[in-house]
Every structure is written in structure tokens, then in C-alpha cells.
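A single chain comes next, written as C-alpha cells; it is the form predicted on its own.
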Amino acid sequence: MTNITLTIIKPDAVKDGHAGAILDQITKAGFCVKALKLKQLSAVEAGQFYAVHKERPFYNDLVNYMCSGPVMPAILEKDNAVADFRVLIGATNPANADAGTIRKNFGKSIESNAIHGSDSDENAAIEGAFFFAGLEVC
């Protein structure tokens, strides 16, 4: 178990002005922001990041969505970070997410669900390194 996870505030949430409220909810849940940036993903970058889904039918739509506007990736720190963050963000489909979760509060659909969260400690390390060089992490 590590104490970091990666999140990405997705294009619709950034565009709709929810990034500040989402970050506020994250920090109030006890997470410390160790790195944060605003980034416009290219199709190549989004494709590389989501390569694990390349054979899935939603892959092209996901890549197109993730490069449709700026995103805000962040490395977060907290004990049991990955598992606790998965609870905080809620179910992938905002309609099925628990009240008070980020996806329930800010998500619009399964695709436009406001936020990404790492699904394992291993992926948190890989995903964090994808977006941030060592000196960018506090």
C-alpha cells in the first residue's frame, strides 16, 4: 500500500468551473496535494494514458473526450490514498454514486463523470509519473 494516488479533473468539470470545488472537497477529505497542473492533452497523450483500454469499445470516445479541453491532473497523498479516494469519488456512473461523492456532485454521465482516480497502488505510481517529473512533486 502506498500513500499516493493520481486524479484527473476531467474536461467538463474544468470547463464548468468545478475544479476549485472539487479540490476543496478533496482537501477537506484529508488529502494533501503534492503536484497539480492544468494540461491540454493531445490525442497521442490521451491514447498513451488510456492504452490499457485500447481494445475496449469506448476507447476512441474516451480519448476524444479527454483531449476535448484542459484537464487538471494531481498527485494526492493520504494514508490508504487509492482506496480512500475511490470512496470519495464514487461510482463511475454518477447516477449510481453515493450522495456527497464527487461524481454525484459534479458528474454528468458515465463518460463525463468529472474525475479520474487511480485504481491500484501500482497504477497510481505509473499514472503519477506519466504527468509529473520528480521535481514537480512536493
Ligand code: ADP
Second form
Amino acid sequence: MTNITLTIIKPDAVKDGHAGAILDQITKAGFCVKALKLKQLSAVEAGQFYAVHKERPFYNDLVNYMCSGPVMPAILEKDNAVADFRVLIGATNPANADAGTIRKNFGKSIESNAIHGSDSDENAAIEGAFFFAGLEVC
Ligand code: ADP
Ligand code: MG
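I would like to compare: after the form predicted on its own, may I see the structure of the form predicted in complex with ligand ADP?
Below: every chain and molecule of the assembly, starting with the one above.
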């Protein structure tokens, strides 16, 4: 698949009841939902997803955060999906995110920043396959 990205509505945003508003903002921005689920990650699964960051000082906290409650992963489709979605979610640190972005609207801190977005087409494909079997993708 091309023109897809993988998002995760993170545990704090799900817990605080923002998933509906976030999905509304995503679809109004022109993204089509191709797959969606609610999922409680184990520490092993969260660690696998963020393995690229395993040498970073925040890795253990990040893994604990990502399995602190259910998340909502989704595969999204749109022309130029990866880059356009990074614009929609804003900077990693919500304090630095542009007004109106999802992280500015719903993020609490550089760690609890409400949402994930893939950083490349290659990683979007890897991350999509991490969460969804082929039969789960429309
Ligand atoms: P992004 O999610 O914007 O692609 P990264 O891939 O660099 O950012 O980091 C992955 C996730 O790790 C971030 O979304 C955030 O939840 C967390 N994170 C990043 N940097 C820090 C940090 N300095 N301290 C704590 N958590 C961080
Ligand atoms: Mg990243």
C-alpha cells in the first residue's frame, strides 16, 4: 500500500475520552480510516513498537506509558499521508506544536502527546503490519 500512515491514539487521550474528537479531526482533514481497533499493549509489545528508541533515556518510561491503558491504532489513507499527517499532529512536544494541531489540542507533555504518526512510507508499512492482519484492513 502507498499513501498510508499508521497512527496510534495514545493511552492518555483514550482514557480522557478524546478518541472521538481526534478521529473527527483526522477524517475532516481528509484521511480515510482503513483499519481501526482498541488494543491493550503488553510491555513487550510496546517495547517492540518503539525498539528504535531503546537506547534513549526515555525508553522505559515510554514503554510504561504506552501500556498504561488501551490505545487505538489505525491505518489511514490519503495522498501524501505520512507527511500530511505529521503536519496535522504537530511537533513531538505539544508545547512547541502549532495551534490547531492534534498534539496542541490534546497533548499534555512531550511524553503524553496524545498521538503517534509514522515517519516514513517504509515505517508506515511496518507499523501497519505490526497492528493489523491483512484481513483487518479495508
Ligand atoms: P514522534 O512521536 O514525534 O515521531 P519520536 O519518534 O522522537 O517522536 O519519539 C517517540 C515518542 O517518544 C514521542 O511521541 C513521545 O511520546 C516520546 N518522547 C520523545 N522524546 C521524548 C523525551 N525527550 N522525553 C520523554 N518522552 C519522549
Ligand atoms: Mg517517531
